[in-house]
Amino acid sequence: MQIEQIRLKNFRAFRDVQMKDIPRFCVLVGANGSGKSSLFSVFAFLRDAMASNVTVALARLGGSRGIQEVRSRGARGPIEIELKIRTDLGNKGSKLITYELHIDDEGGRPVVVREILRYRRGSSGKPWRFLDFSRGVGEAVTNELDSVDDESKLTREPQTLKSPDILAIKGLAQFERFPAVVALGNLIENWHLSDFHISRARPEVEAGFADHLSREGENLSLVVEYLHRQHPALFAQILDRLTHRVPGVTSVEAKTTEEGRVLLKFSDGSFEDPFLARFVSDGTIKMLAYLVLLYDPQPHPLLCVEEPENQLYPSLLWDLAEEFRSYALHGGQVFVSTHSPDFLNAVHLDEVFWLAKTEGYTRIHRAADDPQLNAYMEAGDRMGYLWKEGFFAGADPQ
């Protein structure tokens, strides 16, 4: 899967935005406040609509205000969110889908105004719509997609959703007969939003399964049990990573107590003992959670993590924005936001958007279309000490 376009409208600070060509791996940077973890937020809405509902989804970004603190200020209107994503349908190939999504409060709560799944079959012509609802009424396409040469000849299924504030594609992803769909849904509910708080990841917990790190991190232990039970040369490639990047660290293993609690010990070459991991730094715990992350047998579709660079040593930070770009190519999309001039320093030219306030709203700027920064490139530069010398206007380093 790769997020290749996404456009916004009337969505916090994103007044009218787009954001296109979009990498594999993509770093974003900007000043404090100007609109990095709203970019984010976007995916974090998605996937929490397709978990629950609209309504639901909007309360978590606004809080009680809901869509009235989630709409630009100012703005009337929908909220408009666009996104072009290439992903593979099976036997059908790769495709170039478009699902639109307008959002809009009606009677005091929140309705999808329009809801619009659409792709092009072959590599050019106008794009077929597969799915077009409104107000929780519309139609989707049920026939196979291959047996069909002509738009005329799809067989499109009246459907009526139960509220208007759910998502068609969280309705009928349900439904095998409704193939585009079900491959958008599953793909926004293994999204990823990186939240991790190392001092979730420290105590011991209740003895028990997980196979992925959860948001915040607190599964991190049975994670590592789990991955040093079932995939064990996976786990020894992440501990071989962690013993080149944490000095004195030789091996790190999930422990279960007679009270039934998981803990985490990691030893030290130097002491007989192993240490508990409220012991060791941050950096430690933080470094083997991204390496548990990136090293998933089964990586997300898309995988998001804001400023990295907290609690890690500068220098590790070029080998963790390589890490990033292998899970992105062998794997699943990722973006990244930092404010680290290290963190930039190992990334492309191709690989960087910048956003920067203008009179109270965002816009977005692809590194790549800038004929400077291009230039310094070309001469050997990097985009690190590029942006400590204000080359991104409006978003000079804080």
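By rigid core we mean the largest C-alpha set that fits within 1.5 Å across both forms. Small disclaimer: the values here were computed from a predicted structure and weren't measured. Positions refer to the first chain, counted from 1. Compared with the form predicted together with its partner chain:
Relative to the superposed core, E322 undergoes a Cα shift smaller than 2 Å between the two forms. Core-superposed comparison between the two forms: CA of V181 displaced by 2 Å or more. If you fit the rigid core between the two forms, you'll see the Cα of R135 move by 2 angstroms or more.
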Second form
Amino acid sequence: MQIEQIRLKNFRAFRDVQMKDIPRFCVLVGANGSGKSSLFSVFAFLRDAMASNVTVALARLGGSRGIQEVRSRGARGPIEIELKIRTDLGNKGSKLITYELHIDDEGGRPVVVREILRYRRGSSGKPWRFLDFSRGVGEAVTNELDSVDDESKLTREPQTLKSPDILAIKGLAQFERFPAVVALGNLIENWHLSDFHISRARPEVEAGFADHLSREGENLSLVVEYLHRQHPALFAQILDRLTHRVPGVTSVEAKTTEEGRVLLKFSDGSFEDPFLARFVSDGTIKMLAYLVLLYDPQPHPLLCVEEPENQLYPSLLWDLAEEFRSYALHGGQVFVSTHSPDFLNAVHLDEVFWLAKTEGYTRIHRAADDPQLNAYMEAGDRMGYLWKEGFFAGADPQ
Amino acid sequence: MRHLVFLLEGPSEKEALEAWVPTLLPPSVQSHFIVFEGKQDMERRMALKLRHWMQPDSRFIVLRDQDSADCTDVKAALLARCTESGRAADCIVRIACHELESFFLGDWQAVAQAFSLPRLADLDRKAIYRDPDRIALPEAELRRHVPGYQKRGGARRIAPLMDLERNRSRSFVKLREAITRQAQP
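Please could you give me the other form, the form predicted together with its partner chain, since above is the form predicted on its own?
Next comes the full complex, and the chain you just saw is listed first.
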């Protein structure tokens, strides 16, 4: 599953932007406040909207002002979010799903003014409208698409949702039969944001269970314990990587104390007694955290990572970029925001997008669309150098 | 459209040129700045930047500090890089003698105004500042009069206030002339 396109209108700083040809490993560059985190908040918004409703999701994002705050300043008309997602259906090829959502306020309440799910088989042909709702009323296809070869044979049934701020993809249980809708739901529900904070990961935590690293990393020791027990081969691989990246570290162990807290212990080949996590360098913990995140036995369908470079030695960033790329190729799609030229030097031309804010609104540029960047990259240049030299127009703080 | 591309050794030079260029160039000329990470990085990477620059009708100005090196040597080395790139005919190399800050010492009125230190304006009349290019460590000199002076922030404050027609630094005048010349159709 891969997001190929994102189109946003009137969503926060995105007055009208479109990201096309998004790769599996996508790196976002931009000054502070240019909208990198806002882009990730689109996914958070969709998850909240799906888990409850649009009103709740807007309140979570915009506080008490809700839609007034989330809608671009000075803009009128509905907030529009459109995702084009390619789902891999194994030997049946792939399908392109377009999900379009328009939200506006009517009579002081947020309303889904339009929700459409289109579906295209293969890479050509006309898309079939699968679901089309407005203000809680609409129609949806009821027969299995795979058995149908002509749009006229689709049977559509009118439906009414409980409320005009509920998403039809959530409200209609019948969609569970359709793999494409399940895939879309899975992406929205299980995307993950990693914004790792050393200070949160260091302290010992209450014993418990965690199989995924949390957003800020406070459950690191629990995940280490889980991997150590349930996935020893994978854990050995993580350790092997870690020992190559951090001089001295030979092993890592999670221990539960008598008081029921879980400690992380790091062994250094030169000393007999292991060190507790609180005495280990920030970089060591951070590297371990990323390895734990990236060697996840059940990868997230979409992983968004905020500025992974902090606390890490510059030469490690090249390796880290490669780890992210292999996660993207074998597991889920990865979006990384970065301010590090060293990280960017390991990134390919078609993996880079940069955000530039002009007159209060964000524009998104695809590096591969720029002929000058193409020419330099072909001549053996690197994205990090080009960025620092000023070739990402508008990316630098003004 | 004519494109004028500046190859610079650091961000302070860009700050300064961004302030000067709009008053020196007609609107028909678009300026670009390629900012390197110091002299070594500039020498290593500039030939590739020149050779693969794509905009048609482009001219280049390479600006570097002389620092403590010999001015002629520095210029020759940079010209060699231009030749290596195959674009020497479109390039002019200019050396700041001894540093970017020499240009600021050529206009104490601007320095005085930038830091709200009116007494500095009188320094223009002092003999040693009539030829600021002869001062070997201009940044240190500036710091002597403006305590806490910093390179990039200083350039950002002083450059927009400078009178480009009346600067006493000869290397500045040479740079200004080069900019005007490279802008000509």
